[in-house]
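Take a look at this one chain, the form predicted alone, written out in structure tokens.
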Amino acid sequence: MCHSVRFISLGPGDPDLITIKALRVLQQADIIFYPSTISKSGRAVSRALDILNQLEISAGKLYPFAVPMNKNRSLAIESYNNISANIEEKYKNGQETAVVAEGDAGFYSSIHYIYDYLAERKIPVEHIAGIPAFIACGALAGIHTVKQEEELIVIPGTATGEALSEYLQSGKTIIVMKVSQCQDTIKLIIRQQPRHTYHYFENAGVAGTEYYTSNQNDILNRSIPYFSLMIIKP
């Protein structure tokens, strides 16, 4: 077999920031898998198929598949082994595979473990490159991210408050993903140092629910979603 499965990065969530090369793929592909998730009302949701929808993938070939939000990476990582049994069956059926993932598919994606299970059983596997949130945040807020010589830190939103302020005292700008996972550090950490710059985001890219403010009070009164990210800059 000649073809590839595809990882291909979507953006943040506005359709028009896929990349030309992201979408030729999706329009060529025979079955295309993308992650949801179980909202707490039971309904399944999922930002990729919403993405893919505003695109006009054709629905015949769109395949969910139930990534767990819990804590307990067992379960999540026991849904990624049976999905990626599910791709490799399709990719040696001859049919032209293709794994989506919002943002970039290498960056701070749980589709590694896909990617990985593939790539040990000799699968060959494709990243198509895509805009990253945080590069979708510094646009919306029109700032330059990093200038000339500056350096950037990116961390998880599992960042301790002492690793934070240890960044902080670097001068350097950070990167903070998934603040929803560190918050009533995030905002500890504003209360005790407010000469820096927070610029808080959530949903960038996703019209209508799209957020983004640098005021220090309105993040420190805000309850923070799952899909939030923040730039400190110092």
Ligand code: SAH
Given for the second form:
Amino acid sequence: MCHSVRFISLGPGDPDLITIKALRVLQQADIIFYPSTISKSGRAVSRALDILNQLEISAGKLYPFAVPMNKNRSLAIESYNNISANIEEKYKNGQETAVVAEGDAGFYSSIHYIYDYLAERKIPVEHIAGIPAFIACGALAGIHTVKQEEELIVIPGTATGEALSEYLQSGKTIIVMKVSQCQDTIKLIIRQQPRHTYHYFENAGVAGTEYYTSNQNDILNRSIPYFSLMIIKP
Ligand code: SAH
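Structure of the form predicted together with ligand SAH, given the form predicted alone:
Following is the full complex, with the preceding chain placed first.
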């Protein structure tokens, strides 16, 4: 009898930042579904696959699924339903089945669609916790992300200038995920309010492309990739 379908957190990029529990499950799984996207140049790219390869998980059991980038919600949902039905079938055939996500699998992770689909159909599911990117970024910068009575706000790329100003005014530390989606807003705030500290990260934990700066000019001149994150301290 199979366990549940496991939703495994891979950590933010450094293969050493996976948990021992997650690694064990990956090694024992019969089939592992991982998210992959098609880049503008038509190449399949997957941060999850990069991590799995470095952990030496055998390639024969790895199975990519396309992450729907479609703005049309019903098409995206249809595509998740197809992946989920495929995973359900593998589980029912008795295979130890895992689905992976970078960072923590329950923190702004699109695989929650699959998790919800299976849970609704009474398939047992289990989420194995992992290190989210913002925790790794705080460590990389050597900062105490929040201390004592400080409060933390997390914004997923939908930040407005008004909201950011208000949080900073009230002394809150802000994590901005998906900075590329709100880069104009962020850059404007840096210009208008240079007194705050802006910690900026790309590809934390990824050898060769990791980048960190708190220099405001460097941030303003930077073109911002998808795997970027900011910690703003008032
Ligand atoms: N589940 C992930 C978040 C996925 S959403 C987690 O727990 O962290 C994708 C966003 O996460 C990216 O746009 C970026 O803001 C952030 N991110 C993920 N990995 C990152 C990394 N290695 N370095 C910097 N930001 C990262």
